[in-house]
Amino acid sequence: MLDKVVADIKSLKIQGSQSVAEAAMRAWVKARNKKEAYRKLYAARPTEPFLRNVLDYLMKHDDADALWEKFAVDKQEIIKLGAGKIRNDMIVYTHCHSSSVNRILVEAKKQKKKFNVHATETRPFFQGRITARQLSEAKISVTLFIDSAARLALKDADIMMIGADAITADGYVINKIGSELMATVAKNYGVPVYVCTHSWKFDPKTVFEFEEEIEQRSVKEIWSNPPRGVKISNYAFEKVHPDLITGIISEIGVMKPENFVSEVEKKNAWMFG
């Protein structure tokens, strides 16, 4: 099971920070050799501090049951806080696929709020289609835009909600490529930008001036046989400047990036031990 989970994480068969971390937890629990499982899972994806924080916690405390319970409670708190930001007749814009954002929108729908969602497709793997499909199945009105039509998707929006793969000590949010572009467009139109995420996406290594690695994936994902001399850039993620972020919605509250970082450091001393 361990090697299959590692392969599925690397190939994006398992995607989304929370899904990756939860799959890693299950694999670690079932593994006989915990140190080997830790090593293999830790190296499965470079830009995944949630995965690393979960594995570090398990190695230090060996209490997966407590972690499952915590995450279940935390998930509901994020959903509650996020759904509170959705009002009737809103247009909500989102980029890529975030399980946290989708759960928030589904909850807002359950609360009988009427709103529309604009989503961008998110090349090269089209994770935006996952978002659109799931929202459609929940009977939420959703329009899918190609990435280069993001201005059209955002110009009439009332709020932008995205997930996060990592958050650094200086308040930068690392999310799917295109996220800062979309946040910049949002700022130009006066659209507030909220990042919906678990606080364990924070990367404690960045406190000590280690740079969060931005994953580059195979050029073949973009163009399987490019002409000679054509270089391909395939960064999977990018940094979103904290000045573009209205607030981070997590289980510890809704906070500005700088306040979020300070609060995470207070509540998670074990990350720095």
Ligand code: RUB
The other form holds:
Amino acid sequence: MLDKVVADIKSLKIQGSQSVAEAAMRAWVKARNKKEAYRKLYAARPTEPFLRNVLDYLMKHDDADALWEKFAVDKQEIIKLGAGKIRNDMIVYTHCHSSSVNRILVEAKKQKKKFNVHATETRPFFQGRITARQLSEAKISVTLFIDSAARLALKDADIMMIGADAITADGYVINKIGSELMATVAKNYGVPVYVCTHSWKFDPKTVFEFEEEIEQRSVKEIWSNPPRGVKISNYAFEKVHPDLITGIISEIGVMKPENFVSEVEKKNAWMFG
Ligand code: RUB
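What does the same protein look like in the form predicted in complex with the named molecule, given that the last one was the form predicted on its own?
Once more the chain from above appears, this time first in line as the rest of the complex follows.
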């Protein structure tokens, strides 16, 4: 079970920061050797502080039930705050697949709001298709664009909503590669950019000036047999500058990145102990 979960996280069979953290929680709870589980799960993906925070919390408090309850309540709060941003006749733009964004959109639909979603496909793994499939199953109108059509996808949008993998002490949000590109296009067209996330994606080690490592994946994901001499860059994530972010929607409220960081630090002394 443990090795399978670690392999599924590495191969992106389990993807998205929240799902990764939750799968790791289940695997840690089931594991007999907690230290081994901690070690293997912790290293499964580098740019995932939610995963690391959850594992650190479990090793300190060993209370997964309390954590599940907290996360269930927190999810509802994020859904409520996020759905509050969606109004009739909006075009909502999103990139990649964020379960947090999708839950918000499904709730807005339940509230009988009428809106359209523009999603970009997100090469090389096409997580945008997961987004599009889930939204269409929820009867939400969705149009998929190739990544290089991002300008078309964004120019008439009313709001951009993305997830987060990590948030650093200087207010940068790290999310799927392309996120800062899309946020820059959004800014160009006056489209507000909201990041929808649990606050535990904050990385406490960045307070001590450790850099958040950006995961680099196999070049084979992009080109299985490239000609000799062609170098390939395959960063999984990128940093979004705080100036491009209108607000971070999390269970502790809707805040500018700098306020979010100081609130998370205040509320989570255990992260630094
Ligand atoms: C997924 C991704 C998502 C965040 C947030 O990347 O960048 O936007 O993880 O997801 P990958 P969630 O597919 O490489 O894991 O809101 O579900 O936590």
